[in-house]
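As a starting point, one isolated chain is supplied in structure tokens, in the form predicted on its own.
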Amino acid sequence: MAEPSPAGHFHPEDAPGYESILQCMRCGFCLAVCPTYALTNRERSSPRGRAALARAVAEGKLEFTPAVRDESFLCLDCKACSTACPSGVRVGTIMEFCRSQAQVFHPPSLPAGMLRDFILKRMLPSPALMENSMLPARLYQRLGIQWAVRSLGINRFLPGALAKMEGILPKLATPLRLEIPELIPALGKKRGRVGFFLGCAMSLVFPEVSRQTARILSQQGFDVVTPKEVKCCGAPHLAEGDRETARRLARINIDLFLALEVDFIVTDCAGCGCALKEYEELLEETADHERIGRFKAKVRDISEFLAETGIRTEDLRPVPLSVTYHEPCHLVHGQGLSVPPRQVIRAIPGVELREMKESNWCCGMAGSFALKELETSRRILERKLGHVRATGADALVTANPGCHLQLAWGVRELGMKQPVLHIVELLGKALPQ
């Protein structure tokens, strides 16, 4: 009997690796940590079930059906199953490959496909286009239209996805990329030179958070270099199955940051950090492994960097606040960073950390998932916020823009009082003026 083809009924380009699928032993450890399985109790919506579907396609026993496509997009890619798996199976990554396959076997309609290509291939790779795309939203707020829409309850009559988009929109300011200096010198005794990877969402939606990141790095004794030519990290493209554009962006960012001759590459976006650390795998077909390896070795999340280099605490002011911490999936499961954020929080004088139950469970944002699967996303979020409420903490801390948007929306929807803070906002409260 001939051995099954590694591709089987997958298209050979960007097919999931057959060996990675075979690693699944069907032990079931993943079931207890999968949010979609917890909601549906449906085997095919579990990591084990999704791996079985991919294996059946790879072995030619199943066509790439709409059901396979739907399960690949229902997966949150929260990576919790990878953390729980004794064999290290990365079902989220397998599903990312399946999303690429979906574009081959079940492409979207022509208008939807054109919109998808414009966003992924033209808008996201262009910082200028991204900044221009936010102008209508900023005018919507500055002209008082948002206030009127929310005050009069008009938003309740918007279609589901549009209502969610309007609801998660925070107060917008000028994009940080346009304002941040390319070099911010170190304060006090210089400890090194870092490249700041300014993420798209952070620059556009949370500019003050990233401004605080640069301030903290400078205060901690590091020259901060922020290249204006930085491109999207590629995380949205991987999530939507556009690996070709993700590879192109990865090559640009690698060339850009290696030319800076910095000691480290620091980001305050968990999703960006996860994508940057996966460039080596994304570009495994390339011959330039040495340069890619050097790039990966420099990448640090801001909390990882501060914990590793040691925080200067002598000038920090007390912050009398109790907080609970939501762990972004791309930080705790994607990068394996659970301890460093807590080290940073505990280093801030006056702050009390109150651990919540299931702190490392997804909040339900997962990129575009929160807009495509509205009810599922809401149910996952309500479970998370129930644990937040149980802590009685004054504030909710996280470290990723998607989580920040989702949690802040949920807090407001449920009438909870806790503000949502990025971890650098919390640390920034302790810095000397």
The other form holds:
Amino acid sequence: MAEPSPAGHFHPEDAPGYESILQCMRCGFCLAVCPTYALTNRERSSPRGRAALARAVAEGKLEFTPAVRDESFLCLDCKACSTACPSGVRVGTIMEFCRSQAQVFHPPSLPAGMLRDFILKRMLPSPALMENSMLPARLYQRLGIQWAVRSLGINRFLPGALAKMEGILPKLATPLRLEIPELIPALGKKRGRVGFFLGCAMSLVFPEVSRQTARILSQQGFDVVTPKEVKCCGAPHLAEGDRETARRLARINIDLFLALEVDFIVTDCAGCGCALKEYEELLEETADHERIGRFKAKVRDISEFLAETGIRTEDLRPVPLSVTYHEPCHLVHGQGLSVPPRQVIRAIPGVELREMKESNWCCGMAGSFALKELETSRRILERKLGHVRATGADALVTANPGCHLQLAWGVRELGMKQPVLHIVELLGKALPQ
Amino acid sequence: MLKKTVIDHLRQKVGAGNVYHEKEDLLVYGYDATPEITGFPDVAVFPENREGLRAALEVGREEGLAVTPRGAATGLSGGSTPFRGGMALGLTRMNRILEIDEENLTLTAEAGVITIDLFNAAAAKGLFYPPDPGSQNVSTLGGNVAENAGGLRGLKYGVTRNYVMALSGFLYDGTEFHAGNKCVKDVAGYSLRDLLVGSEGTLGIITEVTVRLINPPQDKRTLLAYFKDIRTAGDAVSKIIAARIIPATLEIMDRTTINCVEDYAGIGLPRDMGALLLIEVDGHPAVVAEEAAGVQKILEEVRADVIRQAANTQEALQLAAARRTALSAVARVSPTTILEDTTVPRSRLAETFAEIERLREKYGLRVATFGHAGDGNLHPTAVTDERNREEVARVHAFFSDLYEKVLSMGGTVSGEHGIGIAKKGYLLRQFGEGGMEVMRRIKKSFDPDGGLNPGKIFLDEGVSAGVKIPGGTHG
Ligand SMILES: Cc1cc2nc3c(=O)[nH]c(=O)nc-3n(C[C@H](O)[C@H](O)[C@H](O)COP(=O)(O)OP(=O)(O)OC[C@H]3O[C@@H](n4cnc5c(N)ncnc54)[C@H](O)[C@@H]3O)c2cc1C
Ligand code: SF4
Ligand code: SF4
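Alongside the form predicted on its own that was just displayed, please also present the structure of the form predicted in complex with the partner chain.
And the full complex, kicking off with our chain again.
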């Protein structure tokens, strides 16, 4: 992919590969699935348009203008276009590169830049710092808001963004990372040993969900090893265009998990899983492909893992619930996992799965998008919740912390009845006490 | 660059959010799905209704702008590229379905409606709109009408023209036209409707279309046949037609196409086979059974290497969907895919395959071939890299030779993608000066100012520096 071709008006460092851009033959198949195009009907906010902008920059026909930067950030990186594209173009990834270019061509103002650096380079890479008493939860939330608002220059949305940020985050409990035992032994007949990749958002915001994940893995017969030294997967860094820190974190995580000598590396965060599986690409320049390949071969999303190893259903208790399933972009489009989550849901006795329309359409969260593009995000969310409502299901199931926050917020805002559950929470209900 | 006052004027008339003039927008309204061809408009306008469109046209005229209608820009001959700059006139914000008339079995919609949305709206009433171009999930009805698009069901059900009952819209000079109606029979005056269908946006701008709907087939069956040698597949097609069996779908993919599609779709297509036929028969259950048996018999006679039936509707749908991705999937192999649209009388298919193979070797190219075999409509697609000018020149020589042969067999240079910019030279070869002169007069009578979609179809119009007209040297 990354052939040494002139980068045109891109900065040569971390420029999107020209070949990967040229691969777009402009058939337009992706137009039908792109949430931002559906909202705007504006070609430049479509995958085909974004690829063409990148191509124009690469060919020196267009500077890296503010409009190019804006399009790269308006893109949800939901990767729906990658699934739809028969030619194998990945516009979301090209846009990730453009976000990193944006830091070069349109750096944030000084204080905002420092804040962004602090969050991306110091706070996120260091779980301890995030969890430290010096940074109590509320301050962390504040920082998050200010970062979103200031570093990304969206002052006109200020009151709305603040309100949503406050509204969207649940009360934070003790981070799971501090409490979870380093080893949880397998129950029943042992089937193997897995490393649990506990993501930041899961540990901080959804500790109870990840507690279920560990419990399920153990109940299913796996030793669960959760290393405390785990780092952020790097997804937020890629999303904000800080590829350098992302690479640093990736190297640390690879070393850490390979040393554990586990059969699999399992995560319950679709975003983390997607990032882990893309380490190979992120570290393309590195020589150590054998080790990275070995790491990648072990990574599984929790549903993928359960479907692949086969769920032991003997002891499961019936859960009399009708549910509908929202597919996280980073699961369905990022990892191509559409069937396994449904297999897991169907394996739970008593559960009725009611498919919603457009289950694989983005919910509008997309990292910090939901805070930066409030109005767009809200409209995408409403489209989603309309389909949820139409199913009349008792509960809404998903498998990613970002979607979870956004959907739960939307459900509350619209006064809908459905609680939002992570797929492991649903399965957790079926486990023997 | 347009004067700011003109932009302001447009915004006022059409709505501020419907007018684009920034470079980043204009760049992406310059292309369609045709390789090597791009234009660059001065402004892009997306009216939301007829009034807005009329006003935009008026401003265009006052400013002497060329106006190029644009649907979803999935065209494969460069038709919607604003070749002479001016105004790109987008129809995608006029996309309402206006009426489904269940008494007369018609549907009326604005031109920007997406083909699949029209299909689904009809299906919701238990009715059927057959034209289904590969691009149906994105293409617009107006674009389909303007190109007279075909599709996978063309063999039995015909092409877009067979379903268009009425059209309305505007000429460049602002004249409003209404052509056709809901009557099954209508011989009043010249058939303006039929002139406009397939006119590639050079005669008038279509704003509304009334199409005919039919009853959906009660039953269908999908067969797959694999062949080691593509010529045998060609033979099978000719024999099926000669046996007077008319399947709804009779599609072909060659080895390269099979492999590319399989890379994308992963549905278990046979990677080692020379060709595949996808055949669907539909209609009354008794007829379906009879035709399926007839097809099966012919496939056995020509010794297809594998014959099988789709297990269920889901698999059948999956196969058709996979076939629709063929062109884009082939683009995986190499950055540029130059595809053609050769169509021959169906008895000459096997010969055409042999000629494609001979020329491919002669010019040392990689070519993937797929298409609507039952219609005699093939899309030999050269996989190349537009940066490699030498190879691209060979590609054009390859197609030039191929068209020579196709024309000598009584074929046509375009079965469904139109002439646009890409095939201007070939059209002259097919029609000669006389035919072109008649067409020129027709164009003049609709658009005496030459303001609508200039530079398309006619070779002498707009051969500008830097644009290579394939085939232009021979004519
Ligand atoms: C992957 C792929 C598969 C395809 N498969 C098929 C196929 O199976 N069969 C087939 O026939 N074609 C096929 N096509 C070609 C293309 O999709 C069709 O020609 C389609 O009809 C174009 O529709 P559009 O809305 O994209 O029009 P555009 O490409 O935007 O425009 C096409 C032409 O129509 C004119 N036009 C558009 N709207 C109007 C209007 N309202 N009034 C007047 N003129 C107008 C434009 O000026 C232009 O000349 C395929 C294309 C792709 C990329
Ligand atoms: S990104 Fe893929 S689907 Fe979209 S226009 Fe390009 S080739 Fe087609
Ligand atoms: S990643 Fe999502 S938002 Fe971005 S271009 Fe692709 S489909 Fe559109």
